[in-house]
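To begin, one chain is listed below as structure tokens, in the form predicted on its own.
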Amino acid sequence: MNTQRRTIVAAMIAAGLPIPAFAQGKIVLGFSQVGAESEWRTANTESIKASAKDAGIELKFSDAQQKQENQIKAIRAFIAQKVDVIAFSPVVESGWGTVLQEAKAANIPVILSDRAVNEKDDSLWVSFMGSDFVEEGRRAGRWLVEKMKGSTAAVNIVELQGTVGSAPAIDRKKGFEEIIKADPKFKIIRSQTGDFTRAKGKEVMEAFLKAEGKKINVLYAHNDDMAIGAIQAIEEAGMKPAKDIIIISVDAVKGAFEAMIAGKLNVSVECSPLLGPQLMQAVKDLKAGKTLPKRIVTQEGVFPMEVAAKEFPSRKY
């Protein structure tokens, strides 16, 4: 502990105030979360909070409510508080250069959790941990290609995209299109953001159904919450989800498994939110002077309707 910090601690003890975390030898992590827009995000937050507690790390947690300006304010607050490590899940990919430069100038390492940023200078963060979103899109596409194998009929797809400009929305679209473009029978006829929320997923699906009706063969949703909202819209339109319209989504949260067991969702591509233990280990490694891999990829699978009942009891989120 430096002289300035010792003086601060001595003054706090003399005043009868609680001793701050740095004086107790605790690691302090500042974490800025996207928000609470989905079942996935709630599980991610719970994993981070519980893991920090288990690891004995003091967590300064900020909810950005899906606004980039809130995340930038939070990161600046963490810098001012001289936390040991900053981690965050960026709302969108671009616009982070200035605040990340500020963290670097303050010698505070930054970990990107769950989502990446689009900045040329990759020295502004030490590691990005999370899923391969492009591969998730590819897995969704491969499942559909296999499902439609042998059929020559046109396949009209509507797409519910995630938050505009976010890494998962960009990458899940890219990976899916990469696979289906090999066969001209697959055509995305409508694509619009549902902002990763159930309510917006329902609203946009209602608009798709009004515009295209029974022309729609497949719905590809960038997350389960939007798919669950869309299922309500399909049912309210008098159609059968997973039968009249094939539904593919991403995340594999419990709500998706319940929908699959009920026969209303065809498949969910896994994206694990349980990044807490991995993040806390990375924070500890950094403080111990270890070098982190620049990219840490989460291992995940694909769960079609047929395995949902068997897999459901072992799901943790």
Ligand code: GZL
Contents of the next structure:
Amino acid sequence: MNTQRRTIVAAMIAAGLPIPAFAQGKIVLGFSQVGAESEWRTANTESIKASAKDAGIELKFSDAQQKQENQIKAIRAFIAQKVDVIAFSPVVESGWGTVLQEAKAANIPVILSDRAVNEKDDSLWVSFMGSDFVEEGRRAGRWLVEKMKGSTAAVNIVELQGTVGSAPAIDRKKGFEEIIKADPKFKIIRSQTGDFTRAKGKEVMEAFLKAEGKKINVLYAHNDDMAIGAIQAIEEAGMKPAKDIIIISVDAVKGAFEAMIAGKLNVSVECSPLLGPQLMQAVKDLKAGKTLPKRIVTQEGVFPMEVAAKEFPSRKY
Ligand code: GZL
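Here we have the form predicted on its own; I need the corresponding form predicted in complex with the named molecule.
Zooming out: every chain and molecule, the one shown earlier first.
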């Protein structure tokens, strides 16, 4: 600790103020979270907060309410507070170059958690940890191809996309289309963002049903929250979810298992939000002078409704 900091600490102790984290030798992590838009995000936040506590890391946490400008403000505040490490889940892929340059100029390392950015200069972050969203899209596509094999009838798909410009929305679409394009019977007839929320997912599905009605054979939702909202819309339209319309979604949160057990969702592709322990280990390694892998991929599976009841008791989110 430099002389200036020592002087500050001595004055604070003399004044009976709590000793700041840096003076306790604690690592201080600034984390900017996307928001609280979905079950997945809530579980991710819980994982980060609990893991920081367990690791003895002082966490400065900010909820951006799904607004990029709030994340940029939070990152600037972390820089001003001279935190040891900054981590964040970028709400969208682009527009981060300036603020990441500022963090680099302040010698504060940045870890990308959950989602990536599309900045060319990858020296602006030390590591990106999270799922392979393209592969999640492929898994959704492969499940559908297998489900429909042997049939030559047209398969009309409606798609609820995640937040416009976000890595999961871009990549889950990319992976799914890569798989279904092999067979012309699969056709995406409507595709629109539901912003990863239940409310918007229901609203957009109502519009799809109004426009296409019984022509719809399949719904591909980029997350379970939008799928659960869409299930409500399908039932209110007098149709049977998972029977009249096959429903594929992503995340595998508790709500998805409950919907599959109720016979209203066909499959959910896992996307684990439990990144907290991995993130805190990475922060500690960083402060211990270790080099982090540039990319840390989360391992995940696929959960069809047939296994939901058996798997549900052991689910952690
Ligand atoms: C994926 C994560 C996505 C989830 C959504 O890692 O960024 O954001 O799939 C969440 O549920 O809102």
